[in-house]
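The data below hold one chain only, encoded as structure tokens and taken in the form predicted on its own.
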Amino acid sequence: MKPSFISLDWGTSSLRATLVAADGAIMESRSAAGGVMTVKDRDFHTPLNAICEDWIDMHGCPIVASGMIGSRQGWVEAPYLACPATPAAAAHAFTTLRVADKVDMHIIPGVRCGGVDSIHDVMRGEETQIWGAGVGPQSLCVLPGTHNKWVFVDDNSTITHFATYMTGELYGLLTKHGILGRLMEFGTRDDEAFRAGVALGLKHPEQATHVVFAARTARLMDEMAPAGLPDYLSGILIGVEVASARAVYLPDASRPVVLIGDDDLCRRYEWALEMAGLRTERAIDGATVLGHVRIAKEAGIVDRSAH
């Protein structure tokens, strides 16, 4: 079957292009370590000649994007689509660039919303996530990462308003650059240890950088080994972020929390999000590029009757 396009999901530290038929189907993946934060010089066709100069050359089709790659730091900024956002805005609101003089790539946009006291928050490649999940109306999805998402979608998949957690950035500089991870043992997992955190963070959120502390104390009065730190610590923080979220933004007991993104940080949030009292179910597999089929849909690149 023909291609009809190219879909890039370019994030900060890796790149993963899909080769997607006219109906929508995937035909090829491959990944690479060709992220944002890797290219020296803003030279971006390097990167994207290894992973698929050979499709752009032998199909001629366009390249759909989504990530870091529309960010300032990426090939070229593009703008956010204030909430209430859907896939029908992001397909009518593409930065275009031609490639080499052969294809044109289409970045999709980030995401832009007021949160509580009108702090900002923004969001790119999430949202294209969420397209492609098909979640229902009124949910509630967290996407686990670097900088955390709690998304809140309506009907139509559309993005009402979302928060930012920087759990997993805060995690990476307390155990790489501060004194807490001076005496932690790396490489293990001890499960027993990171819901001993949830449940701390759970119980006092608004003593966040206090209970964190504790994750230096535990050693020092040898209540916890040095391989379990690193656990104890993801724990305390996830359980202040469930805690801190669930306060401020209600969530539905009824109504199960939906789970985007890698397996071992969705199962971190299903265990956190279980002892705060919530539910959880996991998206589908690779919502990305399914979010890729239904934005180019909407922009007439992908046959809009294709299934």
Second form
Number of protein chains: 2
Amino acid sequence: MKPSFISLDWGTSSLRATLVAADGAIMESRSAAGGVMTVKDRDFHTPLNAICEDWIDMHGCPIVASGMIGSRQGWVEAPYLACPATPAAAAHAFTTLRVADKVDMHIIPGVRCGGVDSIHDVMRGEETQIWGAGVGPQSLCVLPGTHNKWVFVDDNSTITHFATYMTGELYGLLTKHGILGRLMEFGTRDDEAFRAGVALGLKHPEQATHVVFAARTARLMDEMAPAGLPDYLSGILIGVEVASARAVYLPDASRPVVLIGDDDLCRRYEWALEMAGLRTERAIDGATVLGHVRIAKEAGIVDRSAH
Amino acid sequence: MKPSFISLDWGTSSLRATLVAADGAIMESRSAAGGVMTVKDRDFHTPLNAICEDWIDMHGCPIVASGMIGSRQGWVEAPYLACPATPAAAAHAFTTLRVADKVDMHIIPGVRCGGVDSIHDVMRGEETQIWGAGVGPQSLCVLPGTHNKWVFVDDNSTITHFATYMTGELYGLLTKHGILGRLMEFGTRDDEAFRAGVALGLKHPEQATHVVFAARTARLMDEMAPAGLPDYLSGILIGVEVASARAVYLPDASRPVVLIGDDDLCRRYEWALEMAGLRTERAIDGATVLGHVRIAKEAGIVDRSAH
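So that was the form predicted on its own. Now I'd like the form predicted together with a further copy of the same chain, please.
Let us now look at the entire complex, which starts with that chain.
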């Protein structure tokens, strides 16, 4: 079958290319390490050609891309769609770049919304995952990552509001560069320590910058082994996040919260959400490519009548 | 006049030695860079001798030390006194080490207390500052630093409760190693950005790990210049801390909160506390040495009848 487009999931640290057929089916996928932060001298052509120059030459089909490639540090800065945001609106707000002879790369816009006190919030890439994940109407979704997103999706996949929590980055900074990390041993999973941390964080989101210090004092007082501290800290930060986000979204306990993303992180959020009295479900895998297919249909790149 | 002891303020990054007379008066002070974290192969003798070997040889007087020198990473781990903690109790819980012929170094214990949900909290060095600062009865004190302390001091300088907020460390990690720091320009003071951050943090302590993300989006949306971002982030974190600690200590707005420490940091807390409707006052300078003198009197090293 003839390909219709190349899907690029181009993030901070990695790049994934997928060849998509005219009917929206996946033909072939490839991964590489050529993330936006690894690109030197703004030479984005090199990692692009390395991963799929043969496809571009052979098929001459367009490219649809999402993720940090559209950020200020990316190839070109794509705008943010204001909420409420839909796949159709995204398909009409591509930022298009000619990347080879007669071949265009269409970068999907990010999404922005107004948060507490009119501070801004932004996402770039997660909107595409949500649109591909087959999320039902009126769903609350959680996308764990460096900057975790809580996203409310209304009817017809409309993203109406979201909030970012810096949980993943804070965990990385505190363990890799902070004083807490010096007391820790890494590599052992400690579910009990994780749950103890979640319980503490869930109770005291309003004391976030205080309760993280418990990951130091628990060690100083010999109440926790060095190998338990990373999961204890992870639990505290995730517990704080779940309690904070619950206060914003007031989720209906009878409807599952949809988790989208990395398996290990989703498991942590499953536990924390369950400890907070909430049900969860996992989204289907491969959400990003499916999101690209959906947006490509809206844009007329893939036949709208295809499955 | 004959010296009675050598006071050592031996912290993470610096070392300060002061020669104290029999009547408690300060005779001479010296500073060096030989903080605990700069010591190689646990050779603490070298920085000690570098700063005051002549005093030790000439006077043979004892040494009284406080700070990270008594931590697990220090010369020897000194215990923590449980709250309520007094200068007299500290003077009877020295950890003593012979550091030269007939010369003992007495390390002042740290202080611990039970925090929210029975998590532990600890301080090491700040207790000595408080005892030297001449704090009145029933005072709430704030000691800004890497790990900020809020300390309640009852009658007779008794430390009854305290809480640590990791504000200083989080600011350092986010600006030096985090994604937020990449958008920032340092070196310019921006009081307006600081106050905007404080206002946001004061309103939303229960959204701490969310509102810090505003320091990224304010830049992405071109609402703040790169030079304003460090003070904006500092304000958000300090605002969150003040709101969190206020909920724990419910300070009486008619009584000033006592600020002890570095001038620039104290100024930031003065502003944030005033924005929170609280009055402030500064403690006297040189609180650490005065704390050593007070504890040395309790220990009989300095004549108790001295001024």
